[in-house]
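Form predicted alone, single chain, as structure tokens, below.
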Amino acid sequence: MTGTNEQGKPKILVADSISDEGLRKLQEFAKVDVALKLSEDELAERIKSYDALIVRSGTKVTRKIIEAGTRLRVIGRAGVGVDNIDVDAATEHGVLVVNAPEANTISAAEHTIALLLSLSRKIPRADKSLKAGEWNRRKYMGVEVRGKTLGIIGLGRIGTEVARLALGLGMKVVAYDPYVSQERAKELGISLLPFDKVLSIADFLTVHVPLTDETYHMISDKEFEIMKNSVRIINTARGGIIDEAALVRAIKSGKVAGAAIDVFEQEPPKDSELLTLEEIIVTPHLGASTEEAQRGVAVVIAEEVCRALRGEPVKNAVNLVYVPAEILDAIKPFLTLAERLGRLAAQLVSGRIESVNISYQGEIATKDTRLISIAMLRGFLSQFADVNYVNAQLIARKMGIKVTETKTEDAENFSSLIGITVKTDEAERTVAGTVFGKNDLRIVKIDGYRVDAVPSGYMLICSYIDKPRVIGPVGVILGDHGINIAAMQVGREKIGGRAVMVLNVDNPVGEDVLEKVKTVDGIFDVKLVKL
């Protein structure tokens, strides 16, 4: 089997240490090798024979490594942030990237609160002083957090948990997150405000956003100027979100009373001035460093990688549409139908492809259909390129194909109907299908003609004039060449008009046989489709 070793098992390379529980789960399914602290060149050479790669934050998965991984199907990040993985390169090469965003939420949020309290009471400095033989209570006078305003930048899983804990401490919580609704913030007991407003009123400020081009140095000199005097800053998210040089200047000027930093632009932070200032508490990227979090992320990422290698849907895909489990169960039959309709449409069309429209009618139109659209696109493009769920949309764009989607709740006597219309420089073809019961897939329309065909195996699709002595001669030709007809469906508009005939056959139909079918009077188009 492609992508597996000689024993039939996939091969997984673990490049950063993960817990034994995670390793055992991987070993139940695959052949697992652990190789730590590899250089880029070493990993690029090693990855050639592996189907999956698992890393934490220590290993950088570059474009060079991804391009070298000719068998690579999935990269697992045992943790949340994926800034050490070239996700764009992975997507281009059809490599799924998965992470474990929930397993370390509690640990990271608790570490944030621990640093906040340490800042407010100057705990590390007091500890160091007492151990040095001093007894200076006045010097280490702190401030209460109750009644103070905590500003949170980013209300994802960790930011939300930090807010919950801070509210429990009696703090007022304000936040900035352009992707969170006012209704959701109100449910959490948080005031959602503009970015500059949060900066200007916060007594404590903590950031919980991913590191991207947009968030790099989002807190710098300009932002420090907006803040209150004696503000206190916490960063347990990613190094680079806060401009470290600007933070040092703000500390020295007295603008910032203190900071607690767990993550750095360079890790470890060699020769960083952050390490020299007593107002700054530093920890070595400990946000997820609890026994519970390490077990959790290892087990979650092991499960996700194994699911991906088995071809099953995953929950935590970074470069694939996320669909909740309960929604996924409801749409799963439509994923299979969509892929087959896409393959069918691709084999019916001719000419240069200009556009693809994916349509949803009825109950299915009320669901989250993004993954179904990707499945349809994957099936369609698989006839022209090496494509999967990860890179289907990217490949469509590169091919210059305009992809659109339409929805309507009217399904013309069907509870749900999905379809694909492909326009080329020569013609336009449409196919549509539905699911009866739980998993009875059917093609119900071809170019507007009503049919009722099972989308599987070999199918002969004929366009013809609806008149006598057309269907019979086609059957005779197939019979003469030993090709058994398993099922037949016809659809027409009116007697004597154009019609379509769908034949499910048990064997492939050779080109010579197709040419003979085309000679039957009344037949004007014949396509052999393999689903």
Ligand code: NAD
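These figures come from a predicted structure and were not determined experimentally. Here the rigid core means the biggest group of C-alpha atoms that line up within 1.5 Å when the two forms are laid on top of each other. Positions refer to the first chain, counted from 1. First, how it differs from the form predicted together with this ligand.
For G151, a C-alpha deviation below 2 angstroms is recorded between the two forms after rigid-core alignment. The Cα shift for K367 between the two forms, taken after rigid core superposition, is 2 angstroms or larger. With the core superposed, D41 shows a C-alpha displacement below 2 Å between the two forms.
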Given for the second form:
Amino acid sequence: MTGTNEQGKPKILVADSISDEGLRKLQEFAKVDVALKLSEDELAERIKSYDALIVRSGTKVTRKIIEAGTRLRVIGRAGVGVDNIDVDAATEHGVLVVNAPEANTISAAEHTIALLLSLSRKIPRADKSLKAGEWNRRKYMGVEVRGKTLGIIGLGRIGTEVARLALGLGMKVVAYDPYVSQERAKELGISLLPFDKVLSIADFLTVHVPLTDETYHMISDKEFEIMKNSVRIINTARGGIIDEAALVRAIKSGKVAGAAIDVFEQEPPKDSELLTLEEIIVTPHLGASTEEAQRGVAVVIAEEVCRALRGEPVKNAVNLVYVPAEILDAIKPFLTLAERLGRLAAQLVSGRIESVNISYQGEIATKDTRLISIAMLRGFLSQFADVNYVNAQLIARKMGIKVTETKTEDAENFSSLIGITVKTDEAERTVAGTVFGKNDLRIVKIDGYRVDAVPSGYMLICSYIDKPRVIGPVGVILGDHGINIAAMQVGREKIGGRAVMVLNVDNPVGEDVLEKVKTVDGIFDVKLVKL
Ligand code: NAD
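For comparison with the form predicted alone, produce the structure of the form predicted together with this ligand.
Below is the entire complex, every chain and molecule, led by the chain shown above.
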């Protein structure tokens, strides 16, 4: 059996240390090995026999490692930032990436405030000087933070918590975050302002954005120039968001009065001037280093990884849409239906696929259907590629297939209908289905003809001209070859018009039998599908 060891338990490799509580949770469910400080090559070799990998920020999970992990199904990041994981490579290989984004929010926010106050009161320098035998009170004169303006770049989980704490200190808080609404900022009692405006009015500036192409060096020479003289800067987010060389220049020129840096472009920093300037306070990536946060992230990631390995929905998927459990329950039968309709459509079409339209009608159109679309796409693409929920959309894009979605209230006589229309360079085919009762899946339309077929097992789908002596001869040919018909459905546009016949058969139908069926007068297309 894939994905399990000889005792039937999945295997999990923990490559950065996580707390004992987390390890214990993992051990209840899986065989767990801890192997720390592995090189890329060592990890690429070790990963081959594991179903899941757990890391913190120390291990770089590269494409090479992911590609070597032929059994790998899930990567868990015990923490929030996934910049040490090649998420694109994971997505391409259908490997789920989960993280624990909330468990260290408070710790990171408190560390930010600790650095803010350390900066304003020069605590680390004063501490060092006193221990060196000096008593220099004048040199370590500080500034108050009450009434000062704190500029927050990135008002996510940590940015928000920092805002709350800073408001508690009596600071004025302004923020820049293009993805957050004014209402949200208003609720917090702070102002969202344009980036340059925040830079120009902040007495203290702290960044809380993820490290992305967009945020790399988002604070550099040009940005320092806009800032107030004697501004103080804090970075507990990620190295690289602030251009380190530009920061050194800004400190040396006196523009920036001080900086507190917890994260570095290279960790640990080597020969960095940041470590030589007394205006800069440094900590070795301690934002999440509290007992509470470490316990929290380890437990959360252990639960998430176990859930993923059991095939259950996870809460914090980085490369998969998140659907809350109660909504998931409501759409579950549609997930199965969608996957089967996708598989059916893929087996009906011929030619080069150009586009896929996924349609929702009636009640289902009012729900969160993102996961249903992924299920349908996965079913469809599974006929052509190795695909799962994680990489279905990416693979469709890579295959150059245009995927669209339509939603309408009207569901004809059904309460809900979901459908897929596939256009190729040769033809267009549509199938649609519904769920009767709780879990009674039905195909109710093929190419516009009304049918009522159960989407399972082997199905023979024949397109023909509605006239006598078509259905009978097909039955006879199948019977002559020992193929039992479990159910049969026909749908037609009008008497004597085009029609479709759907037969659920108990055994596969050989090519020779299909050829015979094709010779029946009136039949113009025959497809055997397996759902
Ligand atoms: P989050 O995803 O909750 O928040 C990030 C916010 O940044 C979001 O609101 C997003 O809209 C905003 N954003 C994204 N791009 C932006 C841009 N170009 N300009 C302005 N805003 C932008 O993340 P979080 O949990 O608050 O974490 C924030 C940062 O802290 C991350 O970089 C994370 O890796 C880091 N972190 C560091 C430590 C540590 O040990 N020092 C611990 C935890 C988190």
